[in-house]
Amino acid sequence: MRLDNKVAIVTGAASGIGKEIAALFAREGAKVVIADLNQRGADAVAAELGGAKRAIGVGVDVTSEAQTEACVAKTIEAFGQVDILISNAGIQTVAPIDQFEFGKWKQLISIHLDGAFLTTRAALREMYKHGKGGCIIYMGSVHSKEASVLKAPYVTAKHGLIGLAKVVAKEGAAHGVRANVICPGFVRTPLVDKQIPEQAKELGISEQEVIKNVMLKETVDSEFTTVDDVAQTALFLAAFPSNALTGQSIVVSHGWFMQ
């Protein structure tokens, strides 16, 4: 198993991409912390993955300094170390810039960027302390590379994650810590399902047209990226054996964006 004896924290892991990553990591031998705002959902996923010896659920608001620190402390208490952090928690809100509510802008930026910073800082302190190195993976997006209408704070935040990963890669190298970003295309999760009617309303088109002409238009095969596509990429990065692959962003999008 590629992650045997590793301990991974996955934020936003009660559903969607985070849940799939957590499940795959558990199958590959990792002990997993299901960190999510939804405590019940986190506990349910942890139970599915084998219970307290293999996985624990931790309720955490990633924008809270105290809660992120407590999440890492609970990880150490349960499993003794932190080897991998998957910074995946996120939300989406769509609106034209001239109509975007400042409160909603700040909320999205805080969850994506403050959350990434706070969980990174807490995890790095443990990785540095134990001297075993580690791996941090940020869940970016094709919007880390490209812009789309109606998504100003999301595009801004996802671009910012690439900058954060590069700094962590530079600073963490002396401690054997790698940092990379996964940039998926549209993945059919509840987050994306919520956007379809919202974009249809804002753009004045049908939901089917949103899927065909907005979400999948630039792909090579008109296919959604799957949660397994993203999880397999996370496994590849987490199990990579050296610092040769660090500070990078990998696009997983059926060719929507080609570097």
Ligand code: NAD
The other form holds:
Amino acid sequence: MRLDNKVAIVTGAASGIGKEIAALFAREGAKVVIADLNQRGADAVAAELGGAKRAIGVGVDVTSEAQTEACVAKTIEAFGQVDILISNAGIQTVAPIDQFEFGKWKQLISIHLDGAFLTTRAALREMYKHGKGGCIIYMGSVHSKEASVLKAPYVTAKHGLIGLAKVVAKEGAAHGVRANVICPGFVRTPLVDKQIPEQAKELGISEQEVIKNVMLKETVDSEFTTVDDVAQTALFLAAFPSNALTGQSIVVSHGWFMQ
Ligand code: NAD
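Instead of the form predicted alone shown above, give the structure for the form predicted together with nicotinamide-adenine-dinucleotide, please.
Now the complete complex, all chains and molecules, led by this one.
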């Protein structure tokens, strides 16, 4: 088991990519905190993963300073330490810039960037305190490297996460903390399923055309990335045995974006 005796907090783990990472990490021996705005969903995932000795659900809004700190405190209370943080909670909102509502811009930026900062700060304090190092992984996107129409705040936030990861890699090094970003292509989760009809409407094309000509057009095999593809990459990063792999961003996108 590659994560024996490790404790991982996964934000946004009641659904989609985060849920799969939590499940894989639990199978690899980690104790997992399912941290999500959706408390009921988080509790359900924790129960599926074996209940209180293996996984706990914590209701948390990652944009709240008090709630992110309380989430880390609950982790310490339940499992005694934090070794891995997967900063994954996110949303998507699509609209052209000239029509983008400021409130929706701020909401997206806050969940992705304030959320990443607040969870990082709270987890880092514990990692520094217990002195055994740690690993922070941010859920970026191909949109950390590449732009698409209709996604101004998302592309902005996902690019920003690479900057944050590089600073954490530099500051955390003295404490044995590594930080990296995973950049997936399109993955069929509720976040993407919601976008397909929205993009079809905005672009004036069918839903099938959104999938074929927008989402998968640049891939090498016209395939979606899977939650397992992303979870395996997170495991590779989390279990990596040295500080050599830090400050990096890894694209997992069926060749949509090549570095
Ligand atoms: P999802 O909608 O299935 O899951 C997102 C989870 O985040 C939900 O459980 C939701 O309750 C939670 N969440 C939302 N706002 C929150 C908040 N303020 N505090 C705490 N939790 C909150 O989406 P997903 O596709 O699994 O996305 C997960 C991450 O992966 C996001 O950061 C997303 O941008 C990124 N990503 C997704 C894709 C994709 O194609 N699905 C591609 C690249 C990157």
